[in-house]
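Given next, in structure tokens, is a single chain: the form predicted alone.
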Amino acid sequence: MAEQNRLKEEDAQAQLQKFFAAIPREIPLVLFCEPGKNEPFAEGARQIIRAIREITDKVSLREYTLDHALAKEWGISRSPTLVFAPENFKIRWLGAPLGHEVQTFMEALRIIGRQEPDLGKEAIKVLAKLDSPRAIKVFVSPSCPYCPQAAINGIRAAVARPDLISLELIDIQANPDLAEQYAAQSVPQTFANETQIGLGAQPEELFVASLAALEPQRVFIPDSDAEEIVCDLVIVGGGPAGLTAGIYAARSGLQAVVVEKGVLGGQVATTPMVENYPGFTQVGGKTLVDIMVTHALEYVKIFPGEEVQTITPGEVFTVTTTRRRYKTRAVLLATGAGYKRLGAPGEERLAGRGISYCSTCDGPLFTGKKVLMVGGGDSAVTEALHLHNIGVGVTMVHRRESLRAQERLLVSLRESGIPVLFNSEVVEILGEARVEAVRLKNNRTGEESTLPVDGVFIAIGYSPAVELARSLGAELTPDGYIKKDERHRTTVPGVYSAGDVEGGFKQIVTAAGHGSEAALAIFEDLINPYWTNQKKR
């Protein structure tokens, strides 16, 4: 163990000695802290650039007080404060690059070394025709695998426009006050010029448009001569089912793609704990993505960050994403599912304002406070018991008379001593700037009450993403799901599902095995088109 573990740390510092190789210019790096302040945060930092320098001398560190002359100058009155190539760029982090947060770091010196944004020419478009400054704030964190997908955006843009843009990466458990001022209590969210352009991580098209808009916007419509790549197979979705029926539809010869919107994984990503996937104990969800992405990426070319707008049936599909073209022989729908919406009043007016869906990205805002947890599966409980980990008290409150979570799920949750509330939902969520209180009704008597608390985790189910299905004239279950043979085909010849949006049990080895079977089924039909045979017919 110790030399494979040798053997390990050896190829580890090979890699990134090889990543700083391929890095032309010196990456200045100025570090603000006092002592006594959000100590952690500042140590952890250094920790970090001592590591770093000791493989590259291309990276140069100064340390100073915040009453030093410089801290004056610039502005800065927050320890720790980290700030990049301040004589080329604005870019600043509140906080420490930790967790999930060292994969933004890594890819800030890349992109600040070799100063050069690597966006998208669409992006890159709409960046030049921005004629008044843009003040950028993105609050993150480092148990948010969805974080480092806002920041890079916002360091991309910071180096593409460095006349006109400003970046501040604020890291919340560092900041909880400015997390508070700004009601940033869901992560990533990110704000120009004081107005949020955007909750949750976006597809770059969508950040730098909503950037220069100074709004969130939904679509972003690319240019006509956007790139096209020719394909025997577009993969929807990036999640287990997605990855693996790349693996497969790959080593049975077929030139296929995954595209993606979001995060890879999926829910995966967010999943504290993973203890049922064969194999493994026990691991974290953003570990066992990573695994899984590591060896998709040896088989098969995978496109983050392009949401699918539209599909074009044809003896040849036209896909077209954020991004580009994709002409195509057959596609795998493996969208997944989202999370599903409680209805209730003031969900949506709080949505990111103390109102969650994921325990591991914005749980440690509410470290010390009160929440209540909505649902009673085993995501539901699973979440619950993370928060409670935590040193978040948490409630959970259930519409039926007992959980419907796995026996293993509820000896954890009498343990931890989590009060449940059963028979009870949540009729309205309370609150101004912020969540403050739920108004909950007791199914079996009627009767109504509040209950203050300083946040609410939703965690009843997913609803499938079947759009691009119900475009395409695909049929759907009287459940909403995408209906589809033995052989994952939909309805649509040439259309095939996988995963979650099939319904069915929702578990990451099921979707695997979904993903690998609709692989290998696209492969026989391409050879032999089962809707030519009945066209003949």
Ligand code: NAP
Second form
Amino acid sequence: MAEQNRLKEEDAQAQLQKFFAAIPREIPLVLFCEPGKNEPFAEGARQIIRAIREITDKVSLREYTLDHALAKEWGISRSPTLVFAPENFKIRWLGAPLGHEVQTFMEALRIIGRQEPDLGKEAIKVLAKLDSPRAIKVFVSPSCPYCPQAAINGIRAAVARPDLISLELIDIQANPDLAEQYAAQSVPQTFANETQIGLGAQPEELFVASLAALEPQRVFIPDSDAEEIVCDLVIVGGGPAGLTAGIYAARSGLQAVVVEKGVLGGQVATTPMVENYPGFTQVGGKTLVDIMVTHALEYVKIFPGEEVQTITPGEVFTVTTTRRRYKTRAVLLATGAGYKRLGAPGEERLAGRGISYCSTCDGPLFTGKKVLMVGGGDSAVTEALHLHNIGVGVTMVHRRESLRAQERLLVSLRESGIPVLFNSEVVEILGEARVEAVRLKNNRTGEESTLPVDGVFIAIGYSPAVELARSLGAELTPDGYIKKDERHRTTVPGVYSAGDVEGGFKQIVTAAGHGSEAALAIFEDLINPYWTNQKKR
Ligand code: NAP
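Output block for the form predicted together with this ligand, input the form predicted alone:
So here's everything in the complex, that chain up top.
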């Protein structure tokens, strides 16, 4: 038995020697400790580094107390803090590499010693585009098997962009006060610039995407450098209509792409809760979008953050965006609709200073405060309920004597006890630096009153995004939507429409349905183009 153990030890030593032989550079470590503070952790850190130094001379160690000038210069105040290769990187370990963290520690030495982040091509691309600093904190613990992945993501990022990225790996056992401060009671948790960007271990692409966006991402869409893309169909708009059209077009055999100027999912992405999409009794709007995007990515390339600037018709259309050019046989306009403005004095001046069109985005800023929700449709009621549920004191105001929202929502509204001011209009939004009150007018009695509020949420419908359709010379309906036939053909040959930009019921499920119809019609038309047949007639 003793002999077996000796052989195992020798084998482990040989493997470690091989591991360090493959590392080309010395890795300077600096350990800061305060006598009497977190001693077991400080001793743990010393022991593991000592053991490594017995095997290799690639690791050097200096140790200082917290009152040393270097600790002050580098802003180090916690014991123990281990600093890795400070001349090249900003990587610190607050605690000691124990338990599962030993794996992280060894990988950190390998990555830092080779000065190679070993990230995938897509992740490197995302980090290369970063143009402002990111201070990452990853909360870990020795007993957590998922922590090494989160920690190693951080190390790779800090090695890839030492000019912008700094990293603190925080052991929650050595630093329970920090865990408490960040409410990091479950690990791993990743923060960047004090914002939580990851809960649990993330795949590397989702980690870098979250780091770039400074919010957790659940879908990774690879970037493309192509200057020109040739395809059968360009779908403009990445909401439910566009994404569904992409799936159907690709499944019909068309080469389709989806181009989206803003956030994928359109209005759904900011809808707090969806309760009428078949298959989901209740699903967050953003979650539903992530599911749709993940599904669509199985079939089509998606280009978010890219705005279509011009569409030049012809035998082959040229679609020019802010990033590149597309040559395509057909175009589907699934451009959706934008928030309608109230037009009341003060609305423009105080925009972003207490006036909001998105309760999911801005609601949390008003927890414990009083706000007004303007509107009487499904959106206004859904959003008022969301605000109420997150602790915002919300009052609704509607210009008629009854709301037009679905009965189911009205029941929830009644149960919530949210007050509704009927027959009332907002005639002015008041406030100096930010919203302080609204001036209301009862349109029955003509009586005016002032209601003090901290915020005004506006959900009074949407205006269709028809600029591209207009620039193509496509006809619009008297209500301002795109005019189309039952096959979603607009009045411009080869140009189709789907979703809210066509008017109608404006439900997620109808948008998706129309997206599928349009894609199937486009497939049939591309095989047998009605516009050439028209010419022949
Ligand atoms: P909407 O149904 O068009 O309702 C807009 C509301 O705002 C109406 O009550 C309207 O008043 C009011 N309004 C319009 N202009 C106004 C102004 N200038 N001043 C004051 N009030 C004004 O819009 P939406 O609620 O955003 O819904 C849009 C579409 O999405 C709808 O088809 C809706 O069914 C759908 N949607 C569905 C769900 C769901 O199913 N859970 C959720 C959200 C949205 P009037 O009543 O006087 O016209």
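By rigid core we mean the largest C-alpha set that fits within 1.5 Å across both forms. Positions refer to the first chain, counted from 1. Note that this is a predicted model, so its numbers are computed, not measured.
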property: Rigid core superposed: Val427 CA moves 2 Å or more between the two forms; result: no
